[in-house]
Amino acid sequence: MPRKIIHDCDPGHDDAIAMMLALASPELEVLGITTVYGNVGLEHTAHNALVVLEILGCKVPVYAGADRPLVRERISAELVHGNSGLEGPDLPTPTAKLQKQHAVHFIIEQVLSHPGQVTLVPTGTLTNIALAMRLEPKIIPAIQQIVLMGGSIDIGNWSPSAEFNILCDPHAAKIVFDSGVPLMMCGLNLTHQTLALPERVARFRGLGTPVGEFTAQLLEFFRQHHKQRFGWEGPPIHDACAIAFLVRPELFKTRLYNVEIEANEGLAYGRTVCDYWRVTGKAPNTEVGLEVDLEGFYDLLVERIGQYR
């Protein structure tokens, strides 16, 4: 059976991609995809979402979360995906439409529909999550796991200490941390393994399809930021590794930790402070993305994504 799941996003340029790893793949069954602010505010977010399905043509409801943070004022990362959030590839009107239901409803709703069979994936902010479990305190016994593509268990990319997506809603994180829900956490320590290096971008337009075009193209915008910021000739595919470790865990090597969140202000606000030497006593509360397979990551990406036509 394919294992029920909801995309909870922001995007951006590589949620799209993840995206569409999901979408392309039998292995899990997509309920629905949620949106959040994170990488530009939550109209922009909310709309890409609705144009990368136009784009592939798959029909699957979008719905509109929250657009702030609990605690913190508003971050965003329109240096990185630009004013739209999906800057690079000329991009259609969506036909569908945003449904009515609010996100963090539409994800109670689900959970307890399903108890014991819904995977949240959010590859933003943690924001819908904890509200989520906020409102309604049934569903995180309910939730089968929590996959999600945040933190980082040594340095940061958006402060020395903090990954975007946590430091985005440190409050946020550290609810769904301290949850109990069973958690993997693909951090940057694990994405930045995945950089799209223009042999493998070309893989992509080598496909010869209008989706692989588009992929490729997200790609070379994405690379960008990443070439002037860090000196690197490709960006990561961060948030597909939380999808890909669904559709194929062998690809990866995990291992059990104790994550906290810090979610005071000062040096390290919005770290994903890793237990790494077990120094603490603590039980491990995460399993944490150690290495992943980069040949067989763009093997199901390449698959997947040639699928669409």
Ligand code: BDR
Given for the second form:
Amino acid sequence: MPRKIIHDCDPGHDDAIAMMLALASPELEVLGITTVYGNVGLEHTAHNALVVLEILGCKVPVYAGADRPLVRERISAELVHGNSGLEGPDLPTPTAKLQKQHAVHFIIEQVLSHPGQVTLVPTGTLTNIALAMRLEPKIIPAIQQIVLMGGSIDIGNWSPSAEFNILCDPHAAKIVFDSGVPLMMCGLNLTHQTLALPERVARFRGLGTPVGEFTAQLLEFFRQHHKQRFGWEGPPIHDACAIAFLVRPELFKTRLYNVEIEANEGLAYGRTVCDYWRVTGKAPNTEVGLEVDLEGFYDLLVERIGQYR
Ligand code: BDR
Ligand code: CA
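Show the same protein again, this time as the form predicted in complex with ligand BDR rather than the form predicted on its own.
Full assembly next; the chain just shown is listed first.
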């Protein structure tokens, strides 16, 4: 039985690659794609999800969700993803339309109709998930797992302490991390291992398919910021880690830790505070990704993306 997931995202170059992997993986059944503001505004992220589906030739319902954080002012990452959020390749005009239902209502409806069987995969900020938990707390014990891209057990990327997705809405992240739902976290300490170096990008281009070429062009644009800011020869494919973990968990080394969110403004605002040395005595609440088998990760991506014609 494929595992039912809802991919909650803010496409976004790496979100787009995560979508590709999810939709080409028979291990997963994508019930729907929900979008949230994040890398760019909601109007762009929702549109971009439709654009990616158009390119893939997949029909999956897309639901737009929150357009702003719960409490703080909105931040965004045009600097990384360009003004549209998906800068680089030529993009088609999507034929499909957004669903009328709000993303948060869709999440609640699906979790309650398949109790214990729906895994949420947020690869953007956690506002939609937190809103769903607040609006209908009955979903909390009914969510199978939340496998997310966000946070870090060491360095941040949007502040010295914090990773972008969590910093976008630390209060939402606090609701999710304190919820008691089994969490798996793909933070920067893991995702920064996945740099799409030129020889890896060449594997996507070498597929000789439009989707292989699209992937290569996404990664080439995404590289620019990472070269400029971090001096890296390729960008991390952060968001695909969360999907890859669900498809091939054996590629990942993980460990259980207590992780809490710093939601007070200050130097550590938005930090996922991981009790690595178990000094607090608090019970672990998060399976934290530590290492990924890079060859296996890229083999999986190339194989699955190669299935699109
Ligand atoms: C995360 O932030 C976004 O820019 C990416 O899509 C990823 O989800 C990495 O910090
Ligand atoms: Ca993202």
